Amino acid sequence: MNDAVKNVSFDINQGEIIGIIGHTGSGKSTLVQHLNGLLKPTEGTVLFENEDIWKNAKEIRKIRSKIGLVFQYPEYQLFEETVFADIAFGPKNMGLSGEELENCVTETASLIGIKEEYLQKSPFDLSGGEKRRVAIAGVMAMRPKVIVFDEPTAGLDPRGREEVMKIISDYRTATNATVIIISHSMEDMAALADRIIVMNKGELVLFDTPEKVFASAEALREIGLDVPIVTRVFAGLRAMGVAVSPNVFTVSQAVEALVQLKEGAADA
């Protein structure tokens, strides 16, 4: 039997946003399901705050309240009669009630842009993007110290993708939670991640800043991945003899580089 994940070892700092990329079957989802104890490693340990999460198996539910996991298409897991009740489900199971529970739900809804008047609506009356917000809010309301997203923008249009990534970024800023994101979008990873894990055949092959990971374009292509589109555009410009930086991975970096190029041409 082949190992699904093997020889994987890394440390993540509090408050970081970590991206995980890799082709289908590379071990990304298996890896993150170990982080909050949905899967138990056959070898090695998963440490949270320097303690083995399986030290006391009876306490694994407490770990899952501290390390939240948002599955792909989380809106399919909505089931309560109202938006309020869906967001409140996790915190209620943690023992919150009354005013404390109400404040938790309303604060979380406000944090990620769910209008107050939506709280008494059925989640099934909302748009797809709004449903996803509600599903994400249900995990965020538990105030996990670590929150893991498995393809959080899957199936969304560009505007929806941008909104979800902003929600994640704003949540990290507001709570200093650690965020881990599986994504096929190199653009999202370049714009949001502090560091990126690259998986291939169940192993970790790169773990570094977006700049250093995407500078390894040839290594990425060898395992079926690519660099952001804007990086490929700038590589094409360099091939044409245009003096642009090789370290452009986001649209904002591209705009800045082109402005500098234009200003330099004007001064010449």
Given for the second form:
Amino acid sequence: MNDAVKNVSFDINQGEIIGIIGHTGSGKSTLVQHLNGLLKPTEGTVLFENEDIWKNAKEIRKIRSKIGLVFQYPEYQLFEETVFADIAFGPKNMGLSGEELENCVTETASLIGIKEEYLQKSPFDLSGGEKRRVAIAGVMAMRPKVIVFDEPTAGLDPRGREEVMKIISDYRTATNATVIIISHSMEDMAALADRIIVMNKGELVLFDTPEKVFASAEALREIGLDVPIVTRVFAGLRAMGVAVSPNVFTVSQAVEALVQLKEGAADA
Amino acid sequence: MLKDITFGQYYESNSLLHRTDPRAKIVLMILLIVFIFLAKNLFALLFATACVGCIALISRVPFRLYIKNMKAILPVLIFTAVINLFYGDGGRILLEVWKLRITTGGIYNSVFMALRIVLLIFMSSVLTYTTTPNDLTDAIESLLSPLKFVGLKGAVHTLAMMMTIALRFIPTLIEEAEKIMNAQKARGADLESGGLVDRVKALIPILIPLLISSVRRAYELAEAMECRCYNGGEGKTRMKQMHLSNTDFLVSAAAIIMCAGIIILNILL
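Following the display of the form predicted on its own, present the structure of the form predicted in complex with the partner chain.
Every component of the complex follows; first up is the chain already shown.
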């Protein structure tokens, strides 16, 4: 039998932001579906707060509210008549009701920047980016301690992407939740992630800080991935003989490095 | 779970029946089914059974696939057999409870009916296993084409196109349904427990997104078809033309012999 995912073993600390990268079909989505018990591992265990999530199979729905999972294109799962009702679906399944439920929804909405008047609108009247935000709010409303995103910015314009990334970091600041993001954007990963998991053909090949992961550009290219564009530009500069650091992964780091270089040149 | 639903269950092979013109196959299948129902006595039906067995062998489709189809209708089969058990008249009385009585005639009836249904399923399975869904719809379009002479000019093509599209999108929709189910489960939806009412209610969060996405897909498909200048069946030519060949005449002859055999056995015995 073919294993979709194998040899995957890692620990994630509370409050960390973890990025998962890998080529299409490398098992990223399968991996994250194990984290909240949508899939049951045929071998091995998934531990959450030192307990096997499958220890009590009947309680798996409780695990799903503690470990939230936002699927790709989550806006396609909207179904309620109003934005409010759709965000309330998750918390309602957890057993919240009445005032508690209402507070939960309005808090989440304000955290994510959904205006009050939007709550009574139909989710199907919203724009693509707004729908995505409402759908993400639907998972965040359960207040998961770990929240997993499968390509949260796929199919959005640059502004939409920025908004979604902001929501994710806002949620983390507000709740100190652990965040796991699958992404194809090396730039986003470099800017956000504390550590990065690199998957290839269903196996975990690297699990390290962005600096160390992006330092092995050759190995990444071999498995169909790449380093951030700025890192490539700086590698080109180094090849031309410009003395810049190889550890430049984000635009702000690049600006800093260039300013330093210019000042250094002026001093000399 | 959802993937177990078989539809368009074509089995790749290169048997005589795979090569037969789909139009011929449809007509012959209907013909044979009618004659199976015309079989009056056990001998005629047993003859038909032998013929259907031969057809299944010629199709080179593994026998377990036929059995799999049989399992799907097992409840219907059992139901029919049991009902017929009490409707037989004549023969010795074997068992009598209250107003119900089981006679040898009843058992004969019940076996007869069950065998008929089994043969029916076998015949339609042969057709779907040896013909791709696209060939099937093309054949239906071709067979219904005389309807355009009675004022249903566009309707035949439209109907065939609708069937083709429906068949094409079944796997897509199954995949979509699975994704949506997972997404709602991740939001704590409970699809597995509760009574009947709870379970039906739990389907709403799945059915509504599925419906919306099929409408969206329909719009996208319509636009894509218009972009390629689709304007219905008028003036449409085919890459694969269907022609009747010697194999088709051979298969037809065999089928007619089978029908004749049933009639002869009906009269003689």
